[in-house]
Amino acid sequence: MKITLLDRLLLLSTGFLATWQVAVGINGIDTLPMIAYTVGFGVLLLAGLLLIILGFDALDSPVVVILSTIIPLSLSLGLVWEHLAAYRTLYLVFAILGFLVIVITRSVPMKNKLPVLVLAVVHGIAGMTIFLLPFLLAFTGRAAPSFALVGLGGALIGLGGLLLSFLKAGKPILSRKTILKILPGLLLLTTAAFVLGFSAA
């Protein structure tokens, strides 16, 4: 499926906010945090970049694969380190042995689903704690209510992760061409919820 001139202006405006996000950070946080924030919605601009210079079919190559890992696990790296600091070394472990594990199941040619396993269950569980744990902040008054929005995000992210994986396993839950349609749509609500969730912080 070709890239619309559509989709195109959405991957921008994606990336603008993206690039917004990265130059104005987040303020009053420890460094780790913010470096992982920046990385995370570094590479969301690079990949909104690809997708407008390569189009959709750039969504096959194992770079991207890779790439997109580095955005919800540099997140959820930030997110973890700043609001549950007993669980920081432990996630930080899990955030470079599960990058490293993709990379090399997406390096190495293999004919098993372990790849798809692999980025299923590391997506999964960074996706999860962007999806709860702002939520749960915010319920509890940690955080502003607005800072639900970072959730929000998460919710959105997991589902476009979701969709790829399925599709990329041959168990499409919709079809390519729906998903390749929506999915410019739903990059660039997902960095709009995040960047409104992360200004509340």
Second form
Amino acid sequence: MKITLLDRLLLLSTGFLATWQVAVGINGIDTLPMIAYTVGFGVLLLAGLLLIILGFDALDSPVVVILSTIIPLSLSLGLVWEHLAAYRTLYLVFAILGFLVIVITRSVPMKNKLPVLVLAVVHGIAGMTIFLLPFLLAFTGRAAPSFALVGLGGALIGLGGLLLSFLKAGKPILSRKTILKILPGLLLLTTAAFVLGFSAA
Amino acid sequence: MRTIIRKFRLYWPLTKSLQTGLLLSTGLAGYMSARCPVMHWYDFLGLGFSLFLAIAGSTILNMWYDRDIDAVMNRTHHRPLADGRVTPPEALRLGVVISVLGVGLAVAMSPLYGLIVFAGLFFDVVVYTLWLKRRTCWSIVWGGISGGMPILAGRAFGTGHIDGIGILLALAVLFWIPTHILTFAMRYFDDYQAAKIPTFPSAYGLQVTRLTIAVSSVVAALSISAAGILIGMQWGFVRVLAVLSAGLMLLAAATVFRPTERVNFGLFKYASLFMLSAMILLSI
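The form predicted together with its partner chain is what I want next, because the block you gave corresponds to the form predicted on its own; please supply it.
Entire complex below, previous chain first.
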């Protein structure tokens, strides 16, 4: 499907928002979450740029599955490191191992369901962390109410990931055309929710 | 007035405005890297004007000399010189006048700055175009050196001398140029073959060319990031530069391990965007 001017504008806006977030960073946080957030927003920035340059065909590359794992893993790592001090090391180990296992299972041809299982577990844990933790922090008063927007961003990116994963698995929830039509807008909304949410932090 | 507008429209494509604009942005960024936040507008405008004239002049001279090649290649046969809309003597006169004006203004502004601008023009027109382009595919190294001169000149104009950062910035452009030129050489392989111009793909094959692009992209990204840190760029901008560099390396790796026409030309476009973004980041 050809990329339209509107798609390009939406993706460019996504890129600008992500660039802004990478450039301004988040005040008063440790080095590791800063790196984690930079990586997460960096992948969003590159996703926007590469889709503009290469078109939607870029989504057919097997590398996309690996790269799209980086966003939830890095953002959730940053959140856990900042807000769940007791689980820092455990989650860091999970993020690194999870990423490595996904790289391996996506690089080595396998006929069983292990690659899908690994992807579901890693994405599931990381996605639920980004979705639930900000809501929890906002509703218990440990963060500003608008920090819940990060959770909304997590839900949106989870939705995008789900649509693309099922599409790539050959069992699409929506048609390819519909998914590609809403993807640029979804990416922009996701990034905007993250940026607004983190600015509250 | 109509004649002037008609001539301007005819001459403008001879300057390869996008390429000239990109090189001009490197020169301005080189200056800003030395002078930011204090900047003198008359120096800045003089720098921009002299660099534009020198780069555009050398490009016109390049196009004048290569008109026979342009006429053979599908991609370039419609250029004003190749299709006869501009006569060779007219283009030569234009190229010489604009080049002399550009270098002359540069020398008047600062002898060191003028010398570097002249070196860029000399390497591009004499060494690259007249001497090496039709003889060896390694001519791109000299094309790269001349491409690195605007940023070095801008930096030297800002600081008053040639420093390590300026050389690092020039190196970044030098190593960025293969990414730019070689992806083009692969895309228009048949055109270059028809014109009998030696290129990396024709001399060493596509795989070696892709590897060369990947290595030079990595070196360009590292050089510009190192220069940014040494200049004292804000950490936020360093982070953005690191992300953009990662994108360049990712695409360069993709051209080696999963080469397709789309990825190859995508790298070409991304490399231009990367350079422009890096120049903006160096300037603010």
